[in-house]
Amino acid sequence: MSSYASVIIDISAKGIDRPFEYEIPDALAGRAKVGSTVVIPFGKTSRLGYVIDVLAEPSRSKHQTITAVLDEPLAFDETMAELAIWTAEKYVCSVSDVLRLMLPPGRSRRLRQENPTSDGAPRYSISQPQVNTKKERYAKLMVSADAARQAALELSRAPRQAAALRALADDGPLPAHRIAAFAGASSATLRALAGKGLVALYMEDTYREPDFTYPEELPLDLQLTAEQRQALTSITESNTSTSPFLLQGVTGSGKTEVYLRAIEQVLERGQTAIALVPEIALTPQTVSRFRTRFGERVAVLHSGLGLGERYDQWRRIQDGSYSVVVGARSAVWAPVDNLGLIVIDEEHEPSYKQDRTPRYHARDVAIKRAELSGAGVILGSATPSVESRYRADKKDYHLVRLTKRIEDRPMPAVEIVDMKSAERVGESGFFSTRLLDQLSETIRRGDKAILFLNRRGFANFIICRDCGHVINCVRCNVSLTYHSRERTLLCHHCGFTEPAPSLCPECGGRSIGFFGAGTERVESELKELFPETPVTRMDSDTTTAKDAHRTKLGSFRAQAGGILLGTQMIAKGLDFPDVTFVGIINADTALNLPDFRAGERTFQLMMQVGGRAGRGTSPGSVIVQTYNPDNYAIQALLTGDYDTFYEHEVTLRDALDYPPFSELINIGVSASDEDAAVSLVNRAAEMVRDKMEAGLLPGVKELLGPAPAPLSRLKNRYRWHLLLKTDGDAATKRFLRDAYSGLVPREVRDAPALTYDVDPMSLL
């Protein structure tokens, strides 16, 4: 009989975006499977496609009949297929471009035609890859092991010769990397031997393996608390384990403990599982402990890897080779099997939403993957998400919480300074007193501190005195950033670069001022008024290097007493026991950015870079200077309470019919000619609000816009937006994918670009 498959064609147009059906030969009726990469004719030419489905029966009369079944391991399984399918329909986005998620990091998806075979047959493969397997020199013995040593007793001349073949002999087959370093042995030395008949020398795959070290002795026999030992039972035995549950914890509680006391039953029942962490500079301290507690069995993928170490990890975790994944974003599409349970932590973190195409948020995503999984979910937080809350309040998760630090160890004691009265030192006037006293005590005790500035450079912005001009990026309406080190002045959103000026370029004054406080100005000024105090500063300038995170990190622990200076890559996550005092040097950053959910990323941040004091066995103190001491999410620091900030935060949520009461969909625009960017952006809310008027859109509660995005121009093109608050009905998104090819001109140049971001986390 014959047997059909269907397949999702590897191309983004949304216009294509359905499975098409093609009859599987004979000849590759054993090899096209779920997951198969296939070539089929499509139009005039030959395509790469993904089986998502084989059907014994079809549902058209006419097909096309598949072309070739390449030699390439099962992308995918029935399980990641629906899972694709649902997050392309969720995220408005292709079938295509979500499958290109489930592919091992650095494969080409070109399609090649190679030489036929003899009898005529078309034969393809996939372009050189970008990165490839790796393949390494081994050594094998010809002879018994027994000859080898007698050999050995014989090459008394040839010492070097004579210990590699008693390591062949004592070791079977070894790596030359390993014989060099056992015996000292060159490749001469293989070379002489295999000239005599007693080794062999071939080329074996292998494996790029990473540098997971960390300076971290953990304890291998730590106690649970009551509330972990009440944590881990409710997690562990409930018996709708597939309901997320929301470990809501205060910072120092011990989550870290409980996910991996029930990931280890996870793995005691032969299943695995999935770690998510927001921040590529928390990976290596995560990895330790995990590989404290798991050892080899943990792969790590975050894009903080050399591109053909996360190849290497992705096959091996693909082969079965590893039981735990820990990573980023990407890793909630893993090829683990047989997936028992997925730990989000830090599940509140933007970082989990990616802002480029396929726009998806991995925490939904990873809760919908457990789902058809069978497996559980753990979301872990000290300021849990308000949609996460809620939905825990609303019953949807099992809220677990621990509300005590190990130890009974006390919560930091919060300070607020209001900056428009303190009194300052320094000529920048970005330390208070209060601040630098602080600073100057935990400093003068030996102990650690941490201050956190969400802002890196050197000034924020250069105005010239005289004429008030600002520069700004010729490509994007904002300021360029002054960085001294390299006396340039550079985009942190296009990149743009250019020299730092000594003359206003407007008015060719030489009031040239610097404005605003960055990470790199704050490092300056610490190591003078602190000389003898080591600073280690980290943000996205200072941690380009592979390894520079876990480095820095390193040193900062080993180091007796220093300041860690950063941006939000140190706002979570991090233990170090002997840091007693954080300083938040500017509370303001997000707090008045355009976005509804700039109370709530500002509470979260400061309470979890302020979690980072006292963890250890001395008390901890927090400080934070705001302009804004009033403000209700700057309040609730003081105590650190966030039911009452949440309370606060979900009523005006409510009122204002914004998550998690209303689902939004931001429609994206960017041209680079503005005009063109305003029609497509008025064509779009006109096709909205026609069929809302006529009644078609029950789904969509409100039409905001179009309006100029707060960041308007960037990288050269012009940006607008319109915003839908609707009740997450699926009949607007199958609408708005319907919409998309009638909006967007096809094969024009420069086109204007669409973008539908759901759920947004950002509407700058």
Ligand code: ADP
Second form
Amino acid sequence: MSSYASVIIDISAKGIDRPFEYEIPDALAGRAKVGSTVVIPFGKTSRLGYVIDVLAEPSRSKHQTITAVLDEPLAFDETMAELAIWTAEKYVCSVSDVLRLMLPPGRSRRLRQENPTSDGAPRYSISQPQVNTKKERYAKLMVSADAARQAALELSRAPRQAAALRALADDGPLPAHRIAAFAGASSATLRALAGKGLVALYMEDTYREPDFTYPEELPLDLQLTAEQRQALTSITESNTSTSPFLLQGVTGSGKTEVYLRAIEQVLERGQTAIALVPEIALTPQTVSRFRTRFGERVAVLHSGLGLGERYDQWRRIQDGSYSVVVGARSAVWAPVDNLGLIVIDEEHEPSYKQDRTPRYHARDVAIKRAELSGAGVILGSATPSVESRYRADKKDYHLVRLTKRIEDRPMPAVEIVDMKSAERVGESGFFSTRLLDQLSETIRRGDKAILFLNRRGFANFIICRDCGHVINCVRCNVSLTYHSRERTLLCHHCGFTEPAPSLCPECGGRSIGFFGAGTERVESELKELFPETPVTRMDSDTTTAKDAHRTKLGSFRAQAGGILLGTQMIAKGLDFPDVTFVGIINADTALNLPDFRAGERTFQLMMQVGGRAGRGTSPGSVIVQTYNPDNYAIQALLTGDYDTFYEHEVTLRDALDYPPFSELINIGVSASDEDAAVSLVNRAAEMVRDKMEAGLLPGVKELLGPAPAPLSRLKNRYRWHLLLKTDGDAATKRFLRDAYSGLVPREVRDAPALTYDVDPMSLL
Ligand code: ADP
Ligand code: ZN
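Can you return the structure of this protein in the form predicted in complex with adenosine-5'-diphosphate (ADP) rather than the form predicted alone?
Every component of the complex follows; first up is the chain already shown.
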């Protein structure tokens, strides 16, 4: 009896692909399994594909046949295959795009046809990966250790050769560079030994190891607090259920310690764990804590690593060399076996959502992966996403709380300064007297301060005071930001840059004004106000070098006193005991965004930044400068009480039917020609509306738009969108999937682009 394989073709799908069914010929029965790499006929060519399912019953009557099964390790197991299919369905994207996240990084897997075998059968292989394994020169003894020591005695006139022989006799085969380091033996020395037949030189695979060092002394034998112990017990003793835990713990309550202990128990059972952190380059401290606890068992995966480093980490995760994987979003796909636990730190962070295809949310994928593998999940946050907290209230998740800081340290005292009426200092006027007083006081005490401003550059509005002309990007409808060091105007969306003009390009007037503060301007003003105090500025302009985050944060940590000034990249996970003051220069940047999550984002970000203050023995204080002091999200900062904020927010969401009360699907259209964009978005809207009116899309509760996107032109493309509020049903998604190819014909060059974003994190 024949069997059939559901195969995903390995091409970056232009549209949204689907699996194709092929017959498994008898000769290949038993070799074509889930995860097998196969060669299949496709159109007039042969293509590479992956078996994602093996079926006894085909869904159609006619089939082509699999040509060959390649002699490759299985690319994924059945759980991951199921996860890929689930992800593609949930996010209305192609399975091959999801599979690409699970395959080794940096490999171009192109099919190559080799000379046929002697009986004429075709042979295939996969072309060279972009990344190769790194090889290194090694030396080993060709004689016994004793003979080598004896030879060393006789080589007294060649002390380096003698030292190399001793090193090899003591330690066995060694990389040449290590012999050079111990024994001062150059490659000429080793060649001389090889010439005498005592030593052989050869090349061997090595691994590129990322550098994680970070200056923190970590206690290894902490006594858990009563709350931590309770949290840990409820997490580790709940064998009855695998529904996720929401660990809601105020900043500084010791959530990391709970993760570490829970992982420890998983490792003791011989299982593995994945820990996701928002953006790993920004959280060197968390990585270092994992490494301190679990040492060599920890792998790290994130985009800040070189491709070679990433490839090597991946390869060794797959061969079982590591039992803990710490990483950013993409680590949720790490090829670990025998998974026992997934931890998601700062689960509310928007960076867990990928903002390009496939647009998955790592938290939701993690929960599904854990469910499929029978593993546990811990979602940790001081300010959980409204969705997660709502699920905990509905008992889909277990809520576990840490209400106190370690050693009962007080939460920082928060003060809100209304900038509409505040007394201000300095020429630019972005410091209130209150903020500056507290900052001076902190510096006088010899403590450290953190200043937060979520805008880089010098000024973000360049306006002609004579004619009112605002200088915008030529490719995007956003204003350009002035960067004073280079004296250029820069678009923060597309990177367009031009020299700053001295005359208004519109009216020729000389009164060009620079408005709106960015970190660069605040830095220069701080240097004038506090010439003696070191200022560390961290934003994407000052952290382009590899490892810049780790080294900058490391030296701020190690120095005495000083100010750390930065954008949201300094908000995450920093634990500096001597920071006693946090100043938020402008709390309104996120609040004014046209997005239903603006309030939530603002509250979360401000709580997170403020939570950096007073984590050591001295208490901390926070000043929040705002033009919207009465806004509920800002008001909630005063008490820092998440639950009050949540109750208000969830009522709003319910009234407007926003998540978690509905699932949103943002249908985005962009085209270089405005008419083409408008026509496509209108066709999409019409199609959905017709179907709704015919009663065929009962899952769609509301259709909003079409409307121009808030960023209505980006990189010379016009952008429109359409928003569906649905009850998350599969039928709507199937409809959208099927509609895709009808809306965007593949053959047309420069066709308008259509994207589906399920659970969008940004509606810009
Ligand atoms: P959170 O992630 O909840 O903001 P952290 O995990 O960074 O907090 O912990 C805050 C600080 O408290 C860290 O310096 C950590 O080493 C320390 N800490 C955690 N648990 C304990 C404990 N049981 N006893 C003493 N110090 C602890
Ligand atoms: Zn631009």
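Note that the structure is predicted; figures quoted are calculated from it, not measured. Positions refer to the first chain, counted from 1. Here the rigid core means the biggest group of C-alpha atoms that line up within 1.5 Å when the two forms are laid on top of each other.
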Legend entry - Exceeds or equals 2 Å, Cα of Asp727 between these two forms, core fit: no
Inset, instruction - Answer yes if the Cα of Gly195 shifts by 2 angstroms or more between these two forms on a rigid-core superposition, and no otherwise. - result: no
